[in-house]
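There is one chain below, alone, in structure tokens, taken in the form predicted alone.
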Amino acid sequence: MQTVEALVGPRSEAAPMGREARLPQGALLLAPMVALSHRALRELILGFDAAGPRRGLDLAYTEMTSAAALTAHSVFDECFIDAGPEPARVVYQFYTTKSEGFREALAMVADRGVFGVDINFGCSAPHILRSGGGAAWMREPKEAANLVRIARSAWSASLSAKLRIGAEDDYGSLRDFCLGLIEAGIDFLTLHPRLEGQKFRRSGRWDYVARLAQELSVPLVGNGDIRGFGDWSRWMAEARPAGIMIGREAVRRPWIFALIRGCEADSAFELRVDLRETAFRFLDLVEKRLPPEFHESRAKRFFSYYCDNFSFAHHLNVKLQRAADPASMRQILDEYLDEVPGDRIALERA
């Protein structure tokens, strides 16, 4: 296991964080994704570290976890706050609708050895907004800053927040919201540069990332529309964020972090991926690391993205979505690859 100091490297005078952990320079981060950013996916991704010249993934966020459910001792608490196998690379992301009780939630994970805690100010799912959580906090900047202030008083490790542009296309309001969080004690921010109601069909506004990265006194991570080394290198050069967070593409291609680091070191870098072995490894991890109640749903959620690697993606995904359990999924994958053996190996490059 990497220590915190090994993870974050030498301290930079440009980075304002002065607590137990710092954001690695040029960090690669796994996004918090409901039903996807669990330990099984994290272990699958970390397994590709050895495939590249240096470690790929720097920090992995957990899926959005309810602070209220944690303090109420929800039945699946331990699954959501499982920080293995390397807690020093894990960030807990919390969702809350009120500041009351948040301090207690942080106290419950204080001894887990994680890199940090992140507050969700960006989720735009209708039921989350209606409840007053996620991006709804951005409509109440004073209350959001107060939540950060409470968290800062209770949490000594890294404290971050993930947000969107907001309900309206207003850069000034977004900047002011961020400044309020910084004054309250936030260590770094991640911006998914879409409006509150925008879906993924429209490209993210990376010009917002570029402007904020220059104006804010804390590191800013950019998130959205990263599908490979080309996107990563473009936005690192043009927007100059402190790091880049990847979401759905890391489910589709769990080796993407290793690929980016490999191509960064050598433009001729190639990565040979056994798609069957990777899928079977994931199913093994689901059965080993997650509660039985989650085996079917989490596996199907994964394959809704992962199947894009195959020539007949829709056909294969439909069969997998109808499967009763992971054992049936393994059989379906083997039957498919018997018919399309050329799909077993993917050769990835820049």
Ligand SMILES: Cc1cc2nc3c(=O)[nH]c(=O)nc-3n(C[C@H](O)[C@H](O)[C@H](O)COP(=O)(O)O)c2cc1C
Given for the second form:
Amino acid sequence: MQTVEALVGPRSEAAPMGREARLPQGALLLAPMVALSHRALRELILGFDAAGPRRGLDLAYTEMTSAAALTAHSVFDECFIDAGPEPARVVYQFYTTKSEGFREALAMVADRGVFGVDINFGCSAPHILRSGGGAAWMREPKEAANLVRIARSAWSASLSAKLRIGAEDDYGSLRDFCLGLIEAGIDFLTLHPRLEGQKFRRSGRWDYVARLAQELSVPLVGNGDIRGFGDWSRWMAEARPAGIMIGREAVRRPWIFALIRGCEADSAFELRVDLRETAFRFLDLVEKRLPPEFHESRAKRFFSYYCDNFSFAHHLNVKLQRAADPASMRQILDEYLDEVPGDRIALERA
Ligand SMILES: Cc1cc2nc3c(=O)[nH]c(=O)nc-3n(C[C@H](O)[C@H](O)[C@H](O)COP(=O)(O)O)c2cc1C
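With the form predicted alone done, generate the form predicted together with the named molecule in the same format.
Below: every chain and molecule of the assembly, starting with the one above.
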């Protein structure tokens, strides 16, 4: 079995980050996902560290947080910028529609001890695009570079940005956009290789990741459609990114990072996962770490992915989506496992 270093090869040996924090070699990253990438999910994932030969997750992005809402002291700020339990493995993702006020937002999180801050240039949800945030910045390369320049002058830890291909299927425009950000001081980039507005139906263009990773002078993380060790090792070898970011599969299988590291070290690696215990632990974390107003919605969001682990996924998910609180969700899970006891343990391997 090849190691990550062997797969990445010499190109990224000396990732030119140059500031306080460096992207670990062949890093595994948790993607920013609204209503999913919060402290409870992060703690659940970190709990699987001990299951593999070495730690699984290197960096966990928070869901995108509005810089304007933060500076206006909106009500759930503390939850959005909770960097626990290990701030050094956290990247705050910010979303903004303008450069004014961004410096102030960064100043508000300067003492949190996080690995870094990421700027969202990739979200293409219609309301975000209309407001001029997310992927709308990719239509304004000079403005985007200016935002990075402002952030760079105000932020000394890692500064990164997450992108899509852009509005057009045009590699040259994407590369030029990236070069502007690099010139403005970005430390690394993540590419989710889909066009603006493109949904998940068609697979991502990892050929874009491969080409860009070769041409940029900063590390490039690839993201999109990683479902397991096979996808991970394929794209590490073929696209040679500096790291790989995983989103939806990390909600379905929060042990995915531990599994990848385990299989990387030993192709016969197996992980025995107690699906009941994992779900219950997640619900405990939701109740402990998130404000009460979020318990029901965040638990339901999680289960809409996690239920895929069960034989009767749709049936179970429909019931959980009708539950009013975590206590009822625990009861529904137990009733299901009484009926289908064989579903409790999943044996995970490459
Ligand atoms: C529910 C959901 C919420 C998302 N929220 C964000 C976000 O806040 N910021 C962002 O940059 N991307 C966001 N994304 C995109 C993901 O970060 C990631 O790029 C995408 O899901 C592809 O990765 P995957 O195939 O591993 O899931 C979101 C995706 C999903 C499914």
